[in-house]
Amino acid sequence: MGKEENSNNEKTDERLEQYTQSENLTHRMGQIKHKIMVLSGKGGVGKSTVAVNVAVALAMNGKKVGILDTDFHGPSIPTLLNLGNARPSSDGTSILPVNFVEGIKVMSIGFLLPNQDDAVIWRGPMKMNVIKQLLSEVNWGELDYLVIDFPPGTGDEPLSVAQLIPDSDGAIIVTTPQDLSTNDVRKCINFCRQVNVPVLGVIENMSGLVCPHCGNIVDIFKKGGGETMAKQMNVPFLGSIPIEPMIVEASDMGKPFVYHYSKTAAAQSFEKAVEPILDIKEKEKPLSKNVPDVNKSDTALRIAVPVVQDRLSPHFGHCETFVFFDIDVENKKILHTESVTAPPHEPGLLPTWLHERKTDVILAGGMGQRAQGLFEEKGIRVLIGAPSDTPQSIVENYLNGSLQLGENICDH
């Protein structure tokens, strides 16, 4: 074998392996309801104590979430739920996140560490690389809320998310009140402008100490000037958050503040500031379980399923051959049927076979967002969730109106 036939192969495979982890990361991220970065444009805030806490206050509400620390240099989620000595462990074919309580799931890269104070020296490259896999390799499951904590600033990590789930719902941006903070915060707004990431909120945190002895709020920090930064940059105040001694403590010891010392202001001033974030509306999926009707307009229709073993195959991707339907629109009449061999699954290459024998519609049981998005482009109809049955009983189920879509249960 020469070289140049090695450097394509190898060229191949680098492309399938992008290919396949795309597909992963659609379909993990498909699993999730509602994605929430969480933001600041200066270290020091307490960014990560209020991930932490907004976190727990959503499953306090009942909802199923997932914490990814993507805070390469510094991971402090480990520490903030005691969990600095777990490791995931592996189903086989992914990483699985590590369960803190019931409905709450948590992945950081200070898991990944052989030791607690090694130094992460990593370029942008990398980094990107890393959190690519962490979105795409970590099996969630299906989650509520996905709340995501960023080291400080408007480096490779945040803008490496923003490009990899652009359907993010938006960050929550962190800023104590002196004009120090709040200066940088600017920025941070700014570059979720920029890249097109809604900003759900400001949270003022350290906004005023609520002395022990007494319980009045000593302004030592100044007051109010995460509420006028977010009121000048025409984005939401999600509130303010005063300086509890306890907050240090709860977070020296690993247990979530807003749930052990629920009845205090800071704890009531997190179940405040989620109140917006358990609004969001969930984004319409793409996919419904009932199949359009045929399109009337047509007078001929191609149908193409992707079989094994003379049965829909459940995953795209695994089809032996593909069964093609000429149709009879006006009569819905099955005119002629042919099978033929499946090509070789390398990316992208199925959207032009298909389309080349002219494919106007295909009946699927699983298939990755991304590749419905090349047939498409293709002007080729996908159907999703088709069941198990015989491609000739899919077709007519389809032109009689019975068949009904399930979930797409495609992996990648």
Given for the second form:
Amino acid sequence: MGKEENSNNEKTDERLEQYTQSENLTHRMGQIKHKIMVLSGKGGVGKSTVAVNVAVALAMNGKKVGILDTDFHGPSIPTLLNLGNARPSSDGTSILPVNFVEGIKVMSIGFLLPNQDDAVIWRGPMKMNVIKQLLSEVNWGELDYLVIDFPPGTGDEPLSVAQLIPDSDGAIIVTTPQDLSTNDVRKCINFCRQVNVPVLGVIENMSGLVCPHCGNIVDIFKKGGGETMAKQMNVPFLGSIPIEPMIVEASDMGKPFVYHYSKTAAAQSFEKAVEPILDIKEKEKPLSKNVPDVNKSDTALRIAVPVVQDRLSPHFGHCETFVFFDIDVENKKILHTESVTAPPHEPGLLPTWLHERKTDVILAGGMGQRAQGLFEEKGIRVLIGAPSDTPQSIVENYLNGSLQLGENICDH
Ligand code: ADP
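Having seen the form predicted on its own, please provide the structure of the form predicted together with adenosine-5'-diphosphate (ADP).
What follows is the whole complex; the chain from before opens it.
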């Protein structure tokens, strides 16, 4: 086998791998009704504490919840839930999250690091890859909410998630009364706006102190700043959580505070703060890959080739038939072939027609930019510049990495 062939094979392997990963990601995320990010401008404001207690409060309302901890440098969710020694298992094809209690599943980067004290240098693209892998390979099953905790600030981790889950429901931003005077929280809100993540609301944590003697809340810092700031920035205010010494104790013991101390003012504030989160309506799913296809394994792929007189049709829209190939991606084998007469040549018809026939990839000779965009919108990938050959050998070459893609031969 020549060098060029080898490199072509590698490229196809890489392409198929990327394709399968994106498919898995869409499938996994499609099983989760709401994805909520928890952010803060800086560390130590109680962001992870809020993430855990929001998740537990949602579960206390009968919701199936997952918690994903994306902190590479100081993952605290395992500690907060007393899961320091837990390790996720695998079912052979996916990673299974750790079951904290019935209805709450947990996945943390901390579970995957050999030793949390080891200094690991993670560069941005590596973080993005690991996060993508977590989102595509962790099998949460069906969830009502996935609560995602991040390191403080607006770095690579929230950026990656915002890009990889473009339909997230939004972010809860955690701040403290002292933090309000800094610009961090505003930066956080602006970050969400830049990456199109809706701001679900601001939680002002450590707001006033619950007196250990009388139980009343003592306002040690000026109160109401969070609400005023939220108003100024035109984002909802979800509520304030007082400083409660039992939160520290519960966290240290790995007991979710909101559940174990449900009678306290702080726990009740958490419960109130999740009310708007419980009210979020489920988004209408587009008629696309977000709807998991139960008949299709994660590794199946359907390729369509436009054909005229038994060979690839150079003019995509003028083909006589489409030949569909069902592929077993893992073994790179054609499982089934079917030839179907093409619909009439009407503008805008083919994307819907091919989407309805569950096409994942089109191997075409040439295609105009606009048509390519319409297919992308339907989640169908288009590879252009395939040679004039029989559909069977085009697909076989694609699978074995020797398909040579040339110019777009019909760009209108
Ligand atoms: P972050 O994720 O923002 O770095 P953590 O959630 O780890 O912050 O919280 C930092 C510390 O503050 C922890 O010890 C936690 O128990 C404590 N803490 C958080 N919220 C409160 C609160 N409302 N009252 C008292 N202690 C709190």
